[in-house]
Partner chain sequence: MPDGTTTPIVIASGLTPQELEVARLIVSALSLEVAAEEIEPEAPLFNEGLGLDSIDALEMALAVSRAYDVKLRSDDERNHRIFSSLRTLTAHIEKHRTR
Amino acid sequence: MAWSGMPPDGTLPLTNRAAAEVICHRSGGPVTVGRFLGEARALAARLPAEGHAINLCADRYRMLLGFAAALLRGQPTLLNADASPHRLRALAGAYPGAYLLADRAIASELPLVPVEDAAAADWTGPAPLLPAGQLAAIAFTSGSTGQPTAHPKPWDALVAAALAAAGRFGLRPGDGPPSSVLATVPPQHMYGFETTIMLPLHAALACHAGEAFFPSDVLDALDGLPERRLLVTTPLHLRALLAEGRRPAPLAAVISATAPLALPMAEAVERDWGAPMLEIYGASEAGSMASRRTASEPDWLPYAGIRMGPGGDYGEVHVPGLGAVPLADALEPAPGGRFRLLGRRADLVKLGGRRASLAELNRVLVELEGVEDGVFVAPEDIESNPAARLSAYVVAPGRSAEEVLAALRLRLEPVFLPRPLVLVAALPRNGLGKLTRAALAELRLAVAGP
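Throw up the structure of that chain alone, the form predicted alone, no partners.
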């Protein structure tokens, strides 16, 4: 099945896969599409008549079940991984009839529908059809630059993105044997949702259901999956996996997103693991849009169906099912239909008549020998204060601030050298490897002291 715009009858199937195909690998054995659809129908019958589902299931198969059941009831899923009472109250206030789908106890006053293993008759016959324009999910930005903002996702846009990714990564029926995917990112995040919830519905792919967080857990879980194996991860998790020093089971590919991947890390994966190191470029607003093989491709190739803004305007992207979507990132055209990522527009800084991207400065920093992590931070008054300068927080065990600064001096223009450069034990990254504005503010206060 390939995306060709709105279907003639205005509907799209919940899945385009046959009932006997495997959609998920669980500790008790593989789960077929027929069993999954039967259990989704049974769960749908237990859901409220209307409302918004907040799916907090940790087990990826139960997350998939809950998402499908809500779709069958005509209800959107709020893609939220934050189970704090404060966040759940905020969602309940913004979305009428909000209720929880969960496979564990949650401290909340919201109505809860438990998602548990239960016997149900396998689905027979064609997969259920859904209105193409049905609101299927609402994604939220990470909040790294402020409060999370909501982005509605109609069903046809999610299906189009899944089919485009399946084509890009060789996951369509007929591209080879079915693949299995293990992810270190939660399925409630847009990246994890697209790769481990939507792809199993519309690609020749089965997801690994269990949680795998620590490097040893990830490597053990990969050992238990059938070939062709895909690892979906982030630079933060990838660094920990490489440091483990243990070669994983043979991988068809490693895929990374959520933050720029340093070139030395991409080269290490290809050299030490013998697997292609791929990156996805995406955003909560538009979903996944492009990819590259980082070690050999500096520029990004858009997915089929993705079109950058007209007339060379790369300030927006045209996405099937969504239309024109403004981008928070600055892009520029590159040869061969590709584009170059310059960084977030809010990250572009001007000092002494020179411009630079904080993302590019961060890349230079983390590629220095001995630097494990680091971030440049711009002061709030950088636009109005001629004397303003960047600062940097660096994790570099065994190296002094003067040594790191000397290495930067060889690679950066003097005006962009951080003043000060502060060594810290760790950066306050969240589970996806992101640094929120609030976390950086707390770090600055902690370093400054009373």
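Since the structure is predicted, the reported quantities are computational estimates derived from the model, not experimental observations. Positions refer to the first chain, counted from 1. We call the rigid core whatever largest set of C-alpha positions still superposes within 1.5 Å between the two forms. What changes on going to the form predicted in complex with the partner chain:
- Positional change of G374 between these two forms reaches 2 Å or more at the C-alpha, relative to the superposed core.
- Put the two forms on the same core and the Cα of L390 is off by 2 Å or more between these two forms.
- Residue displacement note: E402 has its CA displaced by at least 2 Å between these two forms (rigid core superposed).
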Given for the second form:
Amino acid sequence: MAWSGMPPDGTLPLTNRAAAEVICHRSGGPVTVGRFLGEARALAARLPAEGHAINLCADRYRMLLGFAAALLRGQPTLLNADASPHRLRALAGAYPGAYLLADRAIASELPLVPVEDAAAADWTGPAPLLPAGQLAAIAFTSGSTGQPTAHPKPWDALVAAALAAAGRFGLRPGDGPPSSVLATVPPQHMYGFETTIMLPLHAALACHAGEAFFPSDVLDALDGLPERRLLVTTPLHLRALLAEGRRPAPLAAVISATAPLALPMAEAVERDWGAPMLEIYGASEAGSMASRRTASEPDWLPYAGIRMGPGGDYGEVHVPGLGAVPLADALEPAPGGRFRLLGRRADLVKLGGRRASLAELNRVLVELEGVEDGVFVAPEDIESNPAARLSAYVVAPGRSAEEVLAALRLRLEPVFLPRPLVLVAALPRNGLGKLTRAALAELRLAVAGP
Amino acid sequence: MPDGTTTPIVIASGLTPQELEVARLIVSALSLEVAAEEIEPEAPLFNEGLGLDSIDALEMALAVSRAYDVKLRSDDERNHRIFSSLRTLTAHIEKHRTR
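The form predicted alone done, now the form predicted in complex with the partner chain:
Now the complete complex, all chains and molecules, led by this one.
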């Protein structure tokens, strides 16, 4: 094994932190590692004997408790935030014994184990050890068949990634005083999971438990956290936060991921908030792979242990614990061991942190009953405008736009629903049946009117 | 419409003037395809109903903050009520607006 934390007997601790350290800041006060482990053990005793945990907890401490409890029972956690009945039914079909861990009522026929506050004896003694290869979590991406694709995460891969991130961002125990992190991304998204669930277990960092979504929530929550504060967020949230015009409590760093951050926004954060603006490059398949300080570094520095383009093929990355993982982006080597992102491979779009293939979206569209032809179109500013939306042009005689949209809603993640969905008499396909960019632009103009 | 110059007909959906104003703000901030007058005052804004999502929620918070200096929050149970429909959102804005 390449990294040094690996004990000889093939196990890794659930956490490398001492019992008295703080792992989470809740509204009722800080929670120590010892108390957390005690509560996780108590919750573990209430879980089904076997199965897969669908952890829907919105409170980050409860998400962390549920994840640890499932780990202690040897059960993987499905990283899924979608609580819609059809999604939960699909997961239950794919993962026998699937059950829900939740901190609110969920309309579902699946068994639900509530994660709530309960007194438990603190854990004393060394942290529990887990088999290094234990399947700890499964992340999902929008798949090529319309069904989400699963990406299994063994425990050693998650721990290696957390240790690499801790090294990169100065969060190792010897790097200085402990940090606290506030995130605007859900803990079920791979980026939020790595930064607010895995890092508190394996770095000198405590997560903020409560939900913080609107700019006012985020700024108030930051006020309530002790220094060194980290803000983990996305370009979409950063735009709203900057527009709020209220300077946040002093930040040790701001971290963004899920979409490229526009340079002016990075510069505004550095200037107006006086904080380093860092970006993480990652994907649900591979996890976080590299970072950069956007305002001064055009190229990305891979995390320790990450090798971009093993064997000279820059279409994939070598990740400790996972092996070779294909990438959805095109990239090329840059000086100093860094790499440059050239952009998304044609056909892929990313919105709201979710990725989809236009070809796949088109296939779903034309397979709808009553739809004869149709095409999704990405706007020109999709990479720079965090609130960008797809549009769709659809030939569906006898059906209304609302009907087509309602049918799409059952098959697509909401963020990919077209806005607008425009009904047209025909698509301007050329002699080869292809839709050229120029023809689509003309169609768009014709529909929009003079 | 018989000719392009007639005034748009206000659908008899019972929007108050304040609700119509907030509806227009939402439609323009989110580039919705629906006319402000057509928004059902009591229909859910998110998921079914208008079909808004979390990206829209942020955009809406931004627009409401700019137009009325009202800060939307998600820290309590009220939030579900505030966002449950155009009517509840408008009531919340009317109660807290400073301009």
